[in-house]
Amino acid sequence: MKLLNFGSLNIDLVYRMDHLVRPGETQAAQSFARFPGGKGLNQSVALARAGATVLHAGKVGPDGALLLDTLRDAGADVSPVAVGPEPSGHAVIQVERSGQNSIIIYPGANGCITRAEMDAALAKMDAGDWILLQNEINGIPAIMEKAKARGLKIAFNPAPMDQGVRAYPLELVDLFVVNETEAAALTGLTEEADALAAMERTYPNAIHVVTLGARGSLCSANGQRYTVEAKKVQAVDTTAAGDTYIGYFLALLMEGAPVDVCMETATRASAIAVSRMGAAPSIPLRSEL
């Protein structure tokens, strides 16, 4: 079984700050670093480092060599990635002393994927394979419909969440992975357990995972509920925590591991990631767990 991650490819510009900049404030950064990133890239790196067979689809500009090299080095197949004249997407990330962050994203090439490029990437997959989607590229509804028509299982992480997501053909999704903010936006309910119950009712055939940061994660699958507590670590940078969790959870799920084992493994991987700086570079190898 293999997985196609059709997702974003960003260059992350990371500024270490005393605190997140407030409106009207000018603050000198304590340090600056440039990393490969994007939710799509991060999740492909996590999948590959967890041992999954992963192909990455998306689009970069002429400046995208760093992004493609990062995916190749992690073990992902980048043959479905298109290259266009638009600059690659990038993110401006502030990280404060506690490890919390604030992120501005410029889509760039991520928002210029054509129907022909979608079809070419999906043609590499077989019925029963998985496709993973986030919300940082254009054409998500069309990709969902094309993927389901080919018999693929769909995993969806609706991040960054916006109102347009609720109009997507979400009934096609086999696995939702959301954080508490995304769960509330999808359901209109702020209590995580209530939001999870609402998602179960609306999409009864899907697996639902709600990540809660330092409070762990919840999951509903096959009529059962699961809870896993977070590991206690000193957080340095939380940028790729959710992406690491998703990659490891899916990699284990594809291997046929029980849901609670998927959650526990993903939680351990995320704990390592938040103890390191950067997005993709912080994601651990499976042997480190």
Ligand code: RIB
Given for the second form:
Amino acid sequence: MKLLNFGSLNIDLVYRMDHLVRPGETQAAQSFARFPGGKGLNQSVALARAGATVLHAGKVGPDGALLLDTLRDAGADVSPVAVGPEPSGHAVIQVERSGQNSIIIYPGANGCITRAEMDAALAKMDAGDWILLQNEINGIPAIMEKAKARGLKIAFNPAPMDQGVRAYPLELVDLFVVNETEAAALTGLTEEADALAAMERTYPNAIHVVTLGARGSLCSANGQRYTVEAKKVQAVDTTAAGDTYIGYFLALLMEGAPVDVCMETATRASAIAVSRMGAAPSIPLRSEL
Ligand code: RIB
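Condition change, the form predicted on its own to the form predicted together with the named molecule:
The next block holds the full complex; its first chain is the one shown before.
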């Protein structure tokens, strides 16, 4: 079984700050670094480092070599990635002392994917394979519909959440992975157990995972609920913690592991990721777990 991750590729411009810049404030950064990132790329790196067979689709510009090399080095197949004239997407990321971040994304090439490029990527997949989507590229509803028509199983991480997501054909989704903010935005319920119950009622055939940062994660699958606590680590940079969790969870699920094992393994991988700087470079190899 293989997985197509149709997702963003960003160059992350990362500024280490005393605290996140407030409105009207000017603050000098303590350090600056440039890392490969993007929720899509990070999740493909996590899948590949977990041992899954992953193809990455998306779009970069003429400046995209770092992004493609990162995916190739991790073991992902980048043949479905299109290259266009628009610059690659980028993110401006502040990381404060606690490891918390704030992120601005500029979509660039991530927002310029054509219907023909969608069809070409999907043509590499067979019925029963998985497709993974986040919300940092254009055309998500069309990709969902085309993927389902090919018989693919759909995993969706609606990040970053926006007003448009609720109008997507979410009834086609087989696996949702959301954080507490996204769960609240999807359901209108701020208590995560209530939000999970509402998601179960609305999409009863899907697996639902709610990640809760330092509080762990919840899952609902096949009529059962699961809870896993987070590992206690010294957070250096929380960027890509959720991406690491998603990649590892799905890789284990594709292997046929029980849901609680998928959660536990994903939790250990993301704990390592938050103890290191950067997005993709912080994602551990399976052997490190
Ligand atoms: O989830 C972390 C990612 O969000 C960063 O790598 C950044 O590029 C944004 O997409």
